[in-house]
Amino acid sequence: MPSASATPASAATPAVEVRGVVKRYGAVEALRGIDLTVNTGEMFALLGPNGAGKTTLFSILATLRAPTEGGARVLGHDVVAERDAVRRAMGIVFQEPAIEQRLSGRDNLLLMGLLYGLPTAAARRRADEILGQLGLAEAADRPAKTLSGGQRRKLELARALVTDPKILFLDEATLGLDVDARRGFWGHVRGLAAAGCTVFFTTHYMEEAEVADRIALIDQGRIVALDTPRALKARLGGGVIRLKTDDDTRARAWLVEKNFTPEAEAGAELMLLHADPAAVLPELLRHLPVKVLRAEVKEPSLEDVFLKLTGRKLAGDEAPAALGAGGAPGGGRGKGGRP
């Protein structure tokens, strides 16, 4: 990595540069040599299962942890040597609530503005502006603890935006929200990205990652693929056949014998990749020596890509609302809308 510099980031400076980053916790190697670049104004997703290293990398970029080896820069600033410069330029939403529950929505935002040196009048104007933009004006004077889950997450986002950050970091920011609340949250984030704010977010929800310009798939501390959502899915070619039978073990053996290659660990069903799945499915249904309980043909998903690359499912067996933090021991959780 180049040496730290106080020179402001130019338009050509990548928003994020990570080179050879390794992070160890004793004998545990949470990150195993990460390299990636995020362009200014890009919406970039880090997608992977729990324990993949997402939160560890997030914490390094957010200046909450230092890498064991390698280095990273945010908006041209070294995350270790120029930590304060990085923090002044970023907004952040953590997995866990960081707002003061007893204060009103407006006072949460006012406090953040004052902490970052805004004059009182300017902090009040900015708080009211953001509350209006995020549809929180009617809830502005209510204690945060009385707001719905979706409103509280939007308030977390509002708090991160008080000082108009150049880059927004989101770590599993919609964890536990219902589908409608998640959709509303990402609608606001997409608007920020469209206005030129760089957005770097971690998630294990496939549908959330789809909104990104590019996605890095991370597994066991390594980036296993990095591309646009469309290009990642195109790697599989054709489509996907999913089968559930009354004897999947026997069905798998027959498929292998007939030169098909069922993907490993596909869960409670068989998964096949094929260039023309709709054409081959009728033959499979006629000749499989077991009873087929369910058959489906579909376009490849990011889940399918991850399974193909790693042999493991992306989301695991837990329901989405129950999933916890990805990353190294400790989860990389922090407090404060902006550290």
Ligand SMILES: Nc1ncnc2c1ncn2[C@@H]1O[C@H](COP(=O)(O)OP(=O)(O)OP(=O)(O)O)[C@@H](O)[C@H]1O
The other form holds:
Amino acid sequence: MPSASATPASAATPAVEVRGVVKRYGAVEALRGIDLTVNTGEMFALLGPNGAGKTTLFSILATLRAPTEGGARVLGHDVVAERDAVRRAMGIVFQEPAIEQRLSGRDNLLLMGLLYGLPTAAARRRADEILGQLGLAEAADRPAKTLSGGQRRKLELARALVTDPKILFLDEATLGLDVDARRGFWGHVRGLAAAGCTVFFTTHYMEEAEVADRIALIDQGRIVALDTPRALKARLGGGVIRLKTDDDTRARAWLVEKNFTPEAEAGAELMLLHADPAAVLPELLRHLPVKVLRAEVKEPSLEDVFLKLTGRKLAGDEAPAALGAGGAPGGGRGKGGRP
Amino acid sequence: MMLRGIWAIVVLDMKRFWLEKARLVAGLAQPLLYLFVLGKGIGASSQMGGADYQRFIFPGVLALSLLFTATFGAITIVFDRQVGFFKAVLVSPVPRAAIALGKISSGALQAALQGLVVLPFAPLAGLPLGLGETIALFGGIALASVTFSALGVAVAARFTSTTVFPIVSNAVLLPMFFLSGALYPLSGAPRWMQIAAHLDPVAYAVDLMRGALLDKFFFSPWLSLGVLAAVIALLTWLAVLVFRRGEDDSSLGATQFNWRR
Ligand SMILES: Nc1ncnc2c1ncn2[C@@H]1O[C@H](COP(=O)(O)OP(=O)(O)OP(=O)(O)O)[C@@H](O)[C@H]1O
Ligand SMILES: [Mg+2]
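Switch from the form predicted alone to the form predicted together with the ligand and print that structure.
The complete assembly is shown below, putting the previous chain first.
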């Protein structure tokens, strides 16, 4: 047990190592054998639909739960055998709020400092410092429940940052925030990453996942793909055609007959992967035996990748469609804008 | 880390307590009701005489106040499990034992504060407080507060439901209070009630405080001190154990993961 895990974290040590982790809650198998490695300094995203096991994996890495089978290390420390070392080294923003709503932001951060063993004066100084950095200084003396949603999420981040963690876990940290608040939040996180902090996060917002160096797609407790965003999308090859017709069923039958391969379940539309969508679209429009109401050609999204790999949609229907307009980081790149 | 952790938990709880300082005033209602309504009413018709009876139950009412305040403090443990901040506490390097000890300390502190608010009513109940009595009583309040808080935490640590714990605690607290001799002299009580009182930590706390005020003891004060100290040690140990066990759901086996493989 004390064997290899006693090694201190160094540049060569991965930030996170997960080996064969299985987690069962009674009969529910939330994780069914997860293996992954997050490198030091990396921004790593975990994407998956509701119930895929993301929060479960984070709880294990954050030492709140023990794996049923397998093992995990954070910065070289075993999450079970060396809990204290893991706790000291990491910061986590939970999916649910984890600040004392009745106390002020300043008090919340002061308490966090005390919990991590800082003397009162140092904890107070650290709280002020972080509140300043995150632009929360004026709001910091009100009870946390009176803050805006965005300020509250930032306070969650501040809480996780009190002890200057070398690795940050963010579980849907921006859930429910508007585009501006999210951009502000991620601006700060990218700054931390640039300063060398490893960031391991989950999100339901695709454009947030695009900032990751690598992405693991998780479904029903298993990793179904792990790669850079670009490589994941390249797996689909070419691009995506989306069609809305006045008779999708007939259109689908026709497409199958002509040896196209429409995806099984793309919502109220037909979705088609093709090596050269822009070239094939005019032909489709000319020959389809139904009336086409809408046609769209685009670079495959991570959603499309997930759909292709699992046959299921990634985010629920509440996935915000309007977000694309925000000029998401990494958005306009690639071959999407071909004339 | 242990002392710092205890300190952090105490600061957290006292900050939250301070937001509800109105509780100190509201917490007066129950003891004053016992003292000036029940005490007056029963006292007027008992052989003890009105003033005597009020004087007699004052330490008992004080104990009641400490008992309920301390247990109410322990309820935060159950509430905490349902709100997020506690999760942040759980992923911090604070030892689980420090959480238990911090909770016991802050509960005791809250109870003692409530006791200090009840204390000024002693003269109205016919007990002018001299310096000696006050000091002795402070000692009694401190000991009783820690005992009751440890009791509350040891019980609360096992509960996750905010609706079940208050019911259970009432089912435990009221019998403990009634059997303690807070409202009647144990010396005149039936044999079985005397035996029950011997098993009731509240009885020793009441007797100690009553002795400090009226110089009348049912138990030997040394016995009371010894019993309370032992009860505190036992309950604290239990509470620490429960918090440690909560560390995770499957600690066995998982620790054995072999990274060499
Ligand atoms: N404490 C628990 N007891 C029993 N089952 C649980 C528990 N926590 C999670 N589960 C189950 O484990 C599975 C994975 O849950 P988890 O919370 O990890 O999913 P998630 O990927 O975080 O989902 P979401 O995107 O909705 O947050 C789900 O089927 C869930 O119902
Ligand atoms: Mg989740």
